[in-house]
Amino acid sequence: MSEIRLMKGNEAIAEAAIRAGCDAYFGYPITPQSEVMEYLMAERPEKRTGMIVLQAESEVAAINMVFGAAAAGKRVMTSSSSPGISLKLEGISYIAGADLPCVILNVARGGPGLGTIQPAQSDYFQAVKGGGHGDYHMLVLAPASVQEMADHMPLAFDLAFKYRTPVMILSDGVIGQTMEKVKLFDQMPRSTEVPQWAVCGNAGRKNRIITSLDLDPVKKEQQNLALQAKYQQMRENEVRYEKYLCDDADYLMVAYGASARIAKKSIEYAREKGIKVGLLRPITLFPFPSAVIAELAKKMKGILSVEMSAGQMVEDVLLATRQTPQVPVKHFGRYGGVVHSPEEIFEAFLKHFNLG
């Protein structure tokens, strides 16, 4: 039976990985996501399900271990925080180029550089625009609660194997460190099936070679075209979002993750003053809910993108609203690890649209 626990976001996603039938976790500690590996080490999932948990010698080593396990057809994941994800990007590009499934958790922190251990959303570009080299994307999920940290884990594995692609869960230090009630799903069995594309020995059959390397540019272009077709399928079939008070709204806020939770309180302030504001929360950052925002923009007087960054998601909001240039799109953000308050967002909203 499912059970209810009081857990941090990092703990909830670690427990969810075990319950989702994850075969292996390879990681390296970095704040504010270290509890993921700490929880897994303490829980000893090898005794529960046979899941392997290993602290690698570095982030680079961890992501290459993920590559190897993914090539064997296993459900494998890693986690890190901003600078650690940067170190993994070469391996992530290799995994995407080799059409392999895996799950990557980023509990983002403030930057640039070593930055701070405080939360931020300034890894948006890195996550949704590929991050590493080459024309690739990851499918990116953005949880806004501890419950979603848990719920997104089996979804991430399902999507990773459906499209043979790396899936990133892009969280932040607020969600990772917040403690909330979470309803955990029942234990899922680890899969015993070996995908037909996996490397698993070649006795009695033709060799299977998994690589992202092809020195023939014509063949490489064909592979790139196949990747782009896959990403288009994601755009058509995997867009996820939440609408909040949008039906009668004259103004729209767009926010994800922790910012969306804070923005909801700002919207309450606006509604109390008779200003009809709604929220569009992207749950998938790639694919982005562009069509939904474009449709909502037709009836809006203004749109505010709320982020813990200097302005990254706002570029995708602007692209989504290019057919309605008469609707002003503004940005409000705090960055470097500073978390905005509902009052600050509300004041910025009033200022941007001359409502104060």
The other form holds:
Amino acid sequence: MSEIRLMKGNEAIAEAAIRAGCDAYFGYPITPQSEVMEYLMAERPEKRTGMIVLQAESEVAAINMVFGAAAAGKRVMTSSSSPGISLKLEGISYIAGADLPCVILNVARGGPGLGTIQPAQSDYFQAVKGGGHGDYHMLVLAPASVQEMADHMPLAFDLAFKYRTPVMILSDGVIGQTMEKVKLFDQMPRSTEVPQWAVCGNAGRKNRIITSLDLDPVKKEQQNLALQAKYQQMRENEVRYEKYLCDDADYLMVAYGASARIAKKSIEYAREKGIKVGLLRPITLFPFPSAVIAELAKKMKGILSVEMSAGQMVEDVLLATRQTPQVPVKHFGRYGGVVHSPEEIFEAFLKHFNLG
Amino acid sequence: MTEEIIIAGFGGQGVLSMGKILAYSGIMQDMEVSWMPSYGPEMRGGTANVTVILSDKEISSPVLTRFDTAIILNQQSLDKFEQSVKPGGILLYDNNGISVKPSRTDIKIHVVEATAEAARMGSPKVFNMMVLGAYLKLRPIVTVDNVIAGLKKSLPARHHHLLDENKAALIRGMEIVA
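Same protein, different condition: the form predicted on its own was shown, now please give the form predicted together with its partner chain.
Expanding to the full complex; the earlier chain stays at the top.
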């Protein structure tokens, strides 16, 4: 039986990790996501499922523990917030380069630098364009509710193993700290299967090598081509999004995570005034729902991209709509830790499209 | 029905827990709920606030700047949130420590002397339940039974002997709101 609870996003994702059969969590505390490890520690998952939870000495240590456990074929994860994710990027690039699965949660906060502890969405570029060095991507999921924080956890592990890739769950301080009703899925067993590529003792068989290094550029290029083919597969098969009131819409908002929720409220205001606005909410940020946005753009008078940043996702919206240059694409967002209100989004919408 | 509420006061007054109990009560009544706190340095000795939404339909934004009801427990919060109440909405405040009273005429203003009454009853800690009772008298969106069920769910079992005291405070709050 599924179980209903009132939980913070951070708590829901921690509970979901245990239930999804996660083998190990390695992390280092940082606001606004410290509840993830606090919850895991309090739950004693080593007693519930045998899952290991360990506070590392730093973010860099945590991601390299993830690297090691992933190489052994385990379902393993870490979590942090913006400055901590920056520290993990070297490890993430190595994990992507070594074709290993893992899940990384970013409960984003304002930046740059040490920034602020309040919510932001200014890590979009870092999440979807690679972030670390080299031609790699993570598959990026963007939960917009406490329910999705829980539901994205098993999905993230499945996708990570399907593509042998790091999957990022890109959340923010609003979704992490807000409590909502959540229906928890039942406990899944931890996997006992050892993947064909895992390094876990080679008695009786040929050794397997996991590395991101190859000094032969021709071979390295081949490996890069294989990575790119994998990303193409993701673009073809893994695009996820939610369409909200798009059928009769004359205008479109594009927003993910907390901004999508706030934008929905501003759409209520618009519709009360008889202005037909819809919302396209990307659930995967990489791969980005470009095709559906391109299709929707054909019947729109204007598109407003809403994100708690100076304008990052709007670049992908612009790329998606290059076949419809007559449709203006604008950006709105407060950032640096300020969360925009539904009223501010609505006012920006009216101003950008000369409707006020 | 959607009720959008801000609860604001000093850190330590039980602002966040009052919101949590209200949210839990909503779940007991099969409603959609959202509870979004202010977090960070604001919470240490300064002001604390939480946005609580109860609705019979899916909740869009957990982030709001205009509210159906503001429940106010100190002067700073009154100064900050009086203007955020929607016209026709409710402002409920505890007059302990309030020197500049609310002045709007387009909203319904109610007072509950919960701090004083809870002290008289010898249980100052349940003052927030008294305020919650006052609110539920004005806006009976959840039943007393569901509040107690919600409280039971949010309290660890070792505190369940306090349920009766909390229920008494809740009912006293309903009686003294003006």
